[in-house]
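The chain that follows stands alone, in the form predicted alone, written as structure tokens.
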Amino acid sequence: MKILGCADGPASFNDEMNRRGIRVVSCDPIYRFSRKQLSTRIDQACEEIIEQTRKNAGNFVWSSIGSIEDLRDTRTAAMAQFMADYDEGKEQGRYVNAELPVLPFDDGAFDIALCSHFLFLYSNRLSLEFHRESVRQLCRIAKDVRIFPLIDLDLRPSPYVQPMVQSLEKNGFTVSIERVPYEFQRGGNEMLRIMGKTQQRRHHRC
């Protein structure tokens, strides 16, 4: 199983999967920075995120994460884990400096491509065309593409989801909107799943 994490940022996902023996390549433009440069940026960003979350606490579901303090601790631990893995991960090719809508990977290089908290979330900043090009790129390199969540920063359903679904289905992809067992941003508990044309034929034979 080969997995791509797109726009992964300073997260512990890659390290956790690597410890389980699952190969994940994470790509993000922040990986052009050194460990020292990232450390400063992460500290600043974490405080900004915590402050914004505190101001808008009603926009979040405090179940899996119980409080602002829990959020701070969870983020701090995840970022520390990322930083401890970063240099070794870059040497092993697990952290790649790349960004949508153009990715430097071969056609069909991955079984699954994941994109979390980037596409659709920033619908007010990134155009529909950007989303189309980005999804086209993810479908080029992976058989199974999963994008989460499907709301924008104002917690509204992204206006780009339905046009993307219609376009993908018109081009022969199998597309579904699936409920997931995680919700932190209120209403953000669905993902878009796209199965490529080759995968679609295999699914039908089963």
Ligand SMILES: C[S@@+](CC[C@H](N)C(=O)[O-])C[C@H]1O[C@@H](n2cnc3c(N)ncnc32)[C@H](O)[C@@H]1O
Given for the second form:
Amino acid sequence: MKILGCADGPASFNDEMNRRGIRVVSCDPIYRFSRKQLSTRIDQACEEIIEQTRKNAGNFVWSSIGSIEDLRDTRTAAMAQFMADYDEGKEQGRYVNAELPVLPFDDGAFDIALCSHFLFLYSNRLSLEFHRESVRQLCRIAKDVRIFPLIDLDLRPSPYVQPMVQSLEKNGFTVSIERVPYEFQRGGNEMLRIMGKTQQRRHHRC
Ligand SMILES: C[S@@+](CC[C@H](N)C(=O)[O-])C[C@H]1O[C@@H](n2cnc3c(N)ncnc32)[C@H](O)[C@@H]1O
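Would you mind generating the form predicted together with the ligand now that we have the form predicted alone?
Time for the whole complex; same chain goes first.
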């Protein structure tokens, strides 16, 4: 199983999967920075994000993460884990400097492509055309594409989801909107799943 984590940022996902023996390649434009540069940027951004979350606390579901302090501890631990893994992961090709809508991977290079908290979330800043090109790119390189969540920063359903579903179905992809158990942004508990044509044929044979 080869997994792509697109827009993975300074998260512990890659390291955690690697420790379990699952190969994940993460791509993000922030991986052009050195460990030291990233560390400075993360320290600056972290308190800002925590303050924003505190101000808008009503927009979040405080169950799996119980409080602002819990959020700070969880984020800090995840980023520390990422930083500790960064140099080795970069050498091993697990952290790749690349950005949507064009990614430097071969057709069908991955079984699954995951994209969390980037596409749809910034619908107010990124155009429908950018989303279309990005999703096309993810479908080119992975058989199973999963994008989460389907709401924007103001908790509104992204206006791009339905047009995207329609054009993907028209082009022969199998598309579903699936409920997931994780919900931190209030109402952000669904992912878009797109299965490529090759994958459908494989399922059929099974
Ligand atoms: C909110 S963070 C999400 C990080 C992680 N996926 C998560 O869910 O916690 C958004 C990430 O998107 C990355 N990003 C920005 N522009 C991008 C692009 N054009 N292609 C891929 N990633 C991009 C940012 O660098 C940032 O790390």
